[in-house]
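Presented as structure tokens, the chain that follows is alone, the form predicted alone.
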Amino acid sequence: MTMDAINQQATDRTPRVLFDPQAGRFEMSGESYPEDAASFFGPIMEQLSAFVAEDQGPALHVALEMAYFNSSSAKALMNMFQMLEDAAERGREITVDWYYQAGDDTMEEFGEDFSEDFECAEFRLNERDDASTSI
């Protein structure tokens, strides 16, 4: 199955999203408070779900560096993490890197909270010192 890549630039309300199925890499960064979270996250979740549907498929590396997200985006992230954890439980190699800026206690705590739901996938918290660095 050939999958299309996703390359969405950030807007005032949505994060940058890159998904390269050939490389097994998904990235999301920026602020997320779309007016319609379902229409923003729906196609992304469909692509990721199709990618991890096969139990013995290639590894997936997920890198997230969120500056802000609203409650509907948090729910979408939780749904995405559950899907990734389910895939890891079935045997897929899934690694999630959660990046946050030094001193951003809110994003650090969100990362800690999200990490508690992972048992099979690897979830790593990564503090950054340089605001100009991005994933």
Given for the second form:
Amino acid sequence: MTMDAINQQATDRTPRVLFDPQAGRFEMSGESYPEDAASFFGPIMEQLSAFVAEDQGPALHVALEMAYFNSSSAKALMNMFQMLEDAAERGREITVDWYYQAGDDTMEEFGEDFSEDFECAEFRLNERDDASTSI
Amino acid sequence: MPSVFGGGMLANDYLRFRDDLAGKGIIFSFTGYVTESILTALGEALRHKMRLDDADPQVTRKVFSVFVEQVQNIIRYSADREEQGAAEPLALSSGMVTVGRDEGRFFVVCGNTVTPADARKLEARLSELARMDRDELRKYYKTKLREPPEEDSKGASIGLIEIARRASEPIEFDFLELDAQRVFFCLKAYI
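Please move on to the form predicted together with its partner chain, as the form predicted alone is already shown.
What follows is the entire complex, opening with the chain shown before.
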């Protein structure tokens, strides 16, 4: 099955999104507060769920470095994580790296809360200081 | 010698209006139709102003977050809404949003009209949130994220929890009946 890559630049209200199916890598960074989060995240979710649809397949590495997201984007992220955890439960190798800036308690708390839903997929919380480069 | 600029009705009226806002600590206040681009522009101005004032970045993030949720609630829920024709499926929602500073603390207030049915739902939700402490709000937010969205809620139930979480004290809210179809709803959060 061929899979389309995603390479979307950030906009005022949406994050940068990069999906490289060949490398098994998905990245998202920046801010997300579109009014209609469902229509922004819908196509991304479709691509990702198609990639992990089979029980067997290449590993997927997800790296997220969000500076801010609104409540409807939080809902979309939760849906994405549930889909990834389901795939990991079926046997796919999935790793999620959650990056947050040192001192950003809100993004750290979100990372902690999201981590509770992962059992089969590996979820790692990573603190960044200002000096380190972002994804 | 009298100044060339004595000031007529226009300047006097609007100066009083401006001073009244400044006296209440208001940084900016917007009243009228709100769209996503207005949200973005006002949000950027707000963050820029807070950076210039050397506000704590953590506080700036919280104020911004409360601001976004409140404005998006107006966009989704305002009963003062002009639906456009089918060719352009766009609704213009009217409301007001005010950001200010009171004894060093920031506040965000929004006001818009809602239907009596929405007012009853909002009052029940907000009263429930007002009784919760920080940990309970955090858990409740997470529970709501896991649930399928409620019918006709368009995501606002989580937005109100987000506002309550970022606020530094229980959020204030009030309702005033305008007529049989419309209730003026007001929400104030201190950060």
